[in-house]
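Taking the form predicted on its own, here's one chain by itself in structure tokens.
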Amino acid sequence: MRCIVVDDEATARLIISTLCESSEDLTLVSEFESGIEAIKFLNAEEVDLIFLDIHMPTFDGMDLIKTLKDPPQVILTTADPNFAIQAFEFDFIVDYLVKPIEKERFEKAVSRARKMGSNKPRGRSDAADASEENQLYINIHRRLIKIDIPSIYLIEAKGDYIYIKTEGKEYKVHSTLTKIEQKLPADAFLRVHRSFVINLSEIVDIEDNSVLIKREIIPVSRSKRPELMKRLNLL
């Protein structure tokens, strides 16, 4: 089974890394220090199990669990006994490791995960696959926001920061207009200036160098005009 750690102590981390290397059930993949960097490796990687500590700071174990949108198994490893009813109301997480945690405990819970293991099918449904392609996650004060990806109808960038514009709320994002298009379908979007990304379905009018989407005049470039008009269904 392929594993990761996820403990903000660089003690407990070294601990249950040498506790999978001496498991032949187990291939540690990596290990991270907080819940944020280990949804990213997740968004990118599949691993069949996570060794997740409770107690972190500002984005912690049950934030992540939450965040997880297919989950793999979760062994818990935590000092506190008392979340052990509450986290058991994730049917993914298979057991509850107190620290300091002993080889047998550790042993047991890994042979719980393995036969749990092998009756859960692996793999997405189309369904799932497609409902993920219209979410994207941002990182706002060190935590992660789904954001419905049709409902944003504009983004613009600002000095070191891009502001995503949706119906209900408006999202303040350190990043670039490049990174983000790279995550948008690009049959619905389109950069029409340096500073703006545009939801083609939310034009409301065109006039000259310009698109008004909502109540916003957005300005479009010269070099951008022949792109947005062959993207247009035009009568």
Given for the second form:
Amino acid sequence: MRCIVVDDEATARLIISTLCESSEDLTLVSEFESGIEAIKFLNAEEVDLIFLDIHMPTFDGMDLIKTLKDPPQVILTTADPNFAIQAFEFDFIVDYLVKPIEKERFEKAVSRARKMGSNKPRGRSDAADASEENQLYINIHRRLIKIDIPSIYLIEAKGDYIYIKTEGKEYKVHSTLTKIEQKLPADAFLRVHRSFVINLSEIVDIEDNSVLIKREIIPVSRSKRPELMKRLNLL
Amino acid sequence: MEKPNLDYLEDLCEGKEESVQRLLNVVKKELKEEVSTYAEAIASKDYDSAALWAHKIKHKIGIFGLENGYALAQKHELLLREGKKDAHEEFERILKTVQDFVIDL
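For comparison with the form predicted on its own, provide the form predicted in complex with its partner chain.
To see the whole picture, the full complex is given below, headed by that same chain.
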């Protein structure tokens, strides 16, 4: 099983690494001291198992769990002996280990993961998945901030940044329009100009080469206008 | 009073001296930093932060086999979260015991 460890304590990471070395079928492919680093990795790589610390500053284990879209199996680690296992509401959490982790207990948890692994895929309920499809997490100053996608009315590109505008807030993110377009539902959003993506449901009116979104006049490229007109429910 | 030991680390590393030493080096370095940051948090009466560091130190107390010390650290952490440092002095005594132990390793 390919696994990773996420823990802000170097000691805890080394203990897990040592325990993995003594297990025949566990390959520790990487270790991370924060949940944000782990998410970046998990977006690009597949693993079978995560050893995940619950208590981490700013972005803890539960935050990471809630962010994972197609989570592998997770074994939680905690230095809280009275840990209330609220986490078992998630099917992919197979066990939790209290630090310092005893070898026998570790092997028992891994054995459980092996057994449950054969029953995959598990994951969350359809309702939870549907709700997550309407959410987007953006990385601002090493914090992942959740945005409800339907609340976005406009995204504007300026230099190396994009500005995501919602009813109450504006977020500046180091990214590109192309990247964020891939994260948005294609039926609800449209790139009308090289620097603008609009939420079609927020259009107030349209003129020849511009569209009014809330109170902002947004230019529409000549090449994008046919697609825009096609997407509207014209009388 | 209970005394720190290396039973946990030796068992974990299946007696391999090199592995035990590798772990000890990391624990010693991290413990030193954590104790220092914990002390700063207590001095500035930032008890939320002190609770976070006490939580991490508690793990090290457990690694060195201090069961009563671990229980006290747990109690101290919870009190700190409530803004109380009633168990601070007792916690400091345990810290000194652990630090005196690791300095000779």
